[in-house]
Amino acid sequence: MAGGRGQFSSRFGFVMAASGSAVGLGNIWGFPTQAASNGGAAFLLVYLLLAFLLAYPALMAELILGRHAHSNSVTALRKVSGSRLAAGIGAATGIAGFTVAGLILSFYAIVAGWMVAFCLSAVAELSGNQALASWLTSFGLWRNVFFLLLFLALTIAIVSAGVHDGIERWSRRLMPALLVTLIVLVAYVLTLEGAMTGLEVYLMPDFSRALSAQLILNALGSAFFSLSLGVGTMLIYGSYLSDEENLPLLGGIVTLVDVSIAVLAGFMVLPAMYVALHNGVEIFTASGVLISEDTLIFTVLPELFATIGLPGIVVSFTFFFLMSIAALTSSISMLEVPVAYVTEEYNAERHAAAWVIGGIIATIGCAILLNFDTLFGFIVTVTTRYSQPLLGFMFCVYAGWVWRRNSLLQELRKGYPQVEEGLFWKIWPWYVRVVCPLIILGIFAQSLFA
């Protein structure tokens, strides 16, 4: 049972941990830049709708599977299988899930390391050490390796401390810090010249684009990936929940927090882009297309901060501190997926498992850095564009088709005795069987031809 393997001590602790897993770099910079490239508020409206039409039902599939098994994804999918074939496919899906989670973390930690380096660069500038500040913002191999290892060491240290003393304790600290930092940045950016133009782009919808097939597919992808679905992170967090918790309610809260932070980030990033444009920093290519996300974060925004003077250095520190927190809360859940499997399947000691698995991921990350032009984009594409949708599809299939309906209902009744009378049970079972798999396959098909 969950009590012997760790368990969230409170509803708030779970919401902070699960929201932290969902709220990553994609929410803070990916969603706003997607909105800027896809009609602003038109994209925002479609995204909000699809977050609850796709992301919430798929999230529930993972949470229910995890809480039912009180175990890792391999065991959870085996447990709901009614045949040896289904159990074998489920085990393979779980293994693929934690493998993909580890690969995602290997490149995610590289980008997160850049965030930490840029954050510390602002400190170096404030102290007058320009040489150190320049090194921290350079794309050098040793800088990249150092901050990759530093970021992974922080992640490993938290995961190795366990569910309550590590994941929950730090999520309860980091998520409120993230939210406060984000609100402060939004309030400041909106006072700058040019911000209102960006705010208008964000809030005034171009309804002619709202029904665009490309916009809908992009919004579908953003909604799906924003909740860390497909690799078992939400399943493993669900496995640490008490049987008394109301899963549909908790899943709704996590989805709402995740979406709210993504939307709030838009109030910072889009106005900041147009502040940069107002200050002479170019944000569009010669053809009028918004520049790429990585250039925006690591070139345009630092140039913007530089135009503000001393306050800009403080804002730069605050912004990259925010990004570092967002990255850390997500990386914790990614590492927990393989660590949970190894500790439960092989009775390994958690501390050792976290450091060994983290060391393997660090080695892969260093290999990516040594062959950056070849491996970075390749691994990003294989994991996020192809693997995550297919794995998310399999979780929906197991929750909707493989798992017996009566057993699933009994699981939901544990924390919600009146579930049969509510709207959730009237819609979700058939929705996760038919609609979610079709939508996810649509995302996958779009990725093949993108």
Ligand code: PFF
The other form holds:
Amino acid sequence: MAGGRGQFSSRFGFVMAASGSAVGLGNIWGFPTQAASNGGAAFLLVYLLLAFLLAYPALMAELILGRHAHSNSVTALRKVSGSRLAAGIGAATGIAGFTVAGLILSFYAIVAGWMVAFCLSAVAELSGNQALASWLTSFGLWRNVFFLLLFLALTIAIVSAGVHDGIERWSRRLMPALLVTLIVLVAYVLTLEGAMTGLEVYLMPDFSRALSAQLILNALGSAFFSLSLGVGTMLIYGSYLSDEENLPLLGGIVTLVDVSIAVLAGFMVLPAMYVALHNGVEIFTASGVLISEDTLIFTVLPELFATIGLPGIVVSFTFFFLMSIAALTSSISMLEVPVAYVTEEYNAERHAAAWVIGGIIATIGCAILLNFDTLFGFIVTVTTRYSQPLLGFMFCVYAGWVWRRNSLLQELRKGYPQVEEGLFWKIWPWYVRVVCPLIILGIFAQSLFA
Ligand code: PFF
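Here we have the form predicted on its own; I need the corresponding form predicted in complex with 4-fluoro-L-phenylalanine.
Whole complex next, starting from this chain.
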């Protein structure tokens, strides 16, 4: 363990924290509808393949770099560099990474705040306070600001408690709660009338749609966002791992958990949409495609919950509770990236660093809320569509080209002495050198012209 840095106390703690970062709003509201509109089971297959063949190697690059340096991304990229130029570009990449992590958090926390508000609205409704319930679902400025700040305060409180007492402890509690909640919701939704049609739409394979080049690139973009790649969250979590851990195995488990939760969420969201249709709620847009994203979450599903009476309020609470947890375990990983940098580089105290950086992010979040129409979409696009793939590209280049192969092998051997004999060492090094950077550039080029 490095100096006085935090460390995950167990493999389970790490897996919960890293999959907590990966499993977020993207998995539950993004993946299912994307799959349904793009070839169902065929899309699922493409997504699984891409997650394991391309996102997993990129995830490994971050985990290995982080564990090797046992430090933040700026120092980690500097450390593997052989020249001043490479060290300088590495440091700039790390700084860009934590800036982007902070920017993602500033819009993510707004959406997460809505989830918390909708969750509490169900409680207000159950207790008969209709006025409060409608305010909570109203999208007014003050409600938005209040819940943005509340959600960020929760995130800051967890991060400021440290790696073991904050991030690990809360991920260990929240992730099992998320899984149980999701399973309960799936089981309930599948009993409702209309659910089976949704299941068919979700699972009917249509290869003609899923195999288009555009779609494969889209699926890859989602896999990158979904595994939280490119901004240094996985690098920093890797840096808190002990040298005894087998990295390829742990990265594989995190990828598997992330993909499984996305797939499982499909068994809830798609059937729920067709239950809604059965109950008279519109689930298609004017152009005939399934409604997705914010309209799905904040309009279609609440309308569905309203059609099932009292149980609907309980289901609504459970659903938004699930979304809030998924968002919280992701947002703590985003805040940890700049906090780790400031505490390590400037010897700042963690508690103060978390509150000051959190405060800056809250200010940006408020600025977005005040100029929602111009800023929200812009920041989402700049960070997730352009910055994440580009920075992911840089991490792969550093792991594959800049870092000396021998030193990298030694790092992997630490928790996996026979690594050279396994498949991982035969495939991964050239994957991360050639295949990953090329594919990421492909996504990037595509997103420029899309
Ligand atoms: N992986 C998260 C999701 O699927 O919602 C989003 C995310 C988390 C992106 C952390 C970036 C990040 F650093």
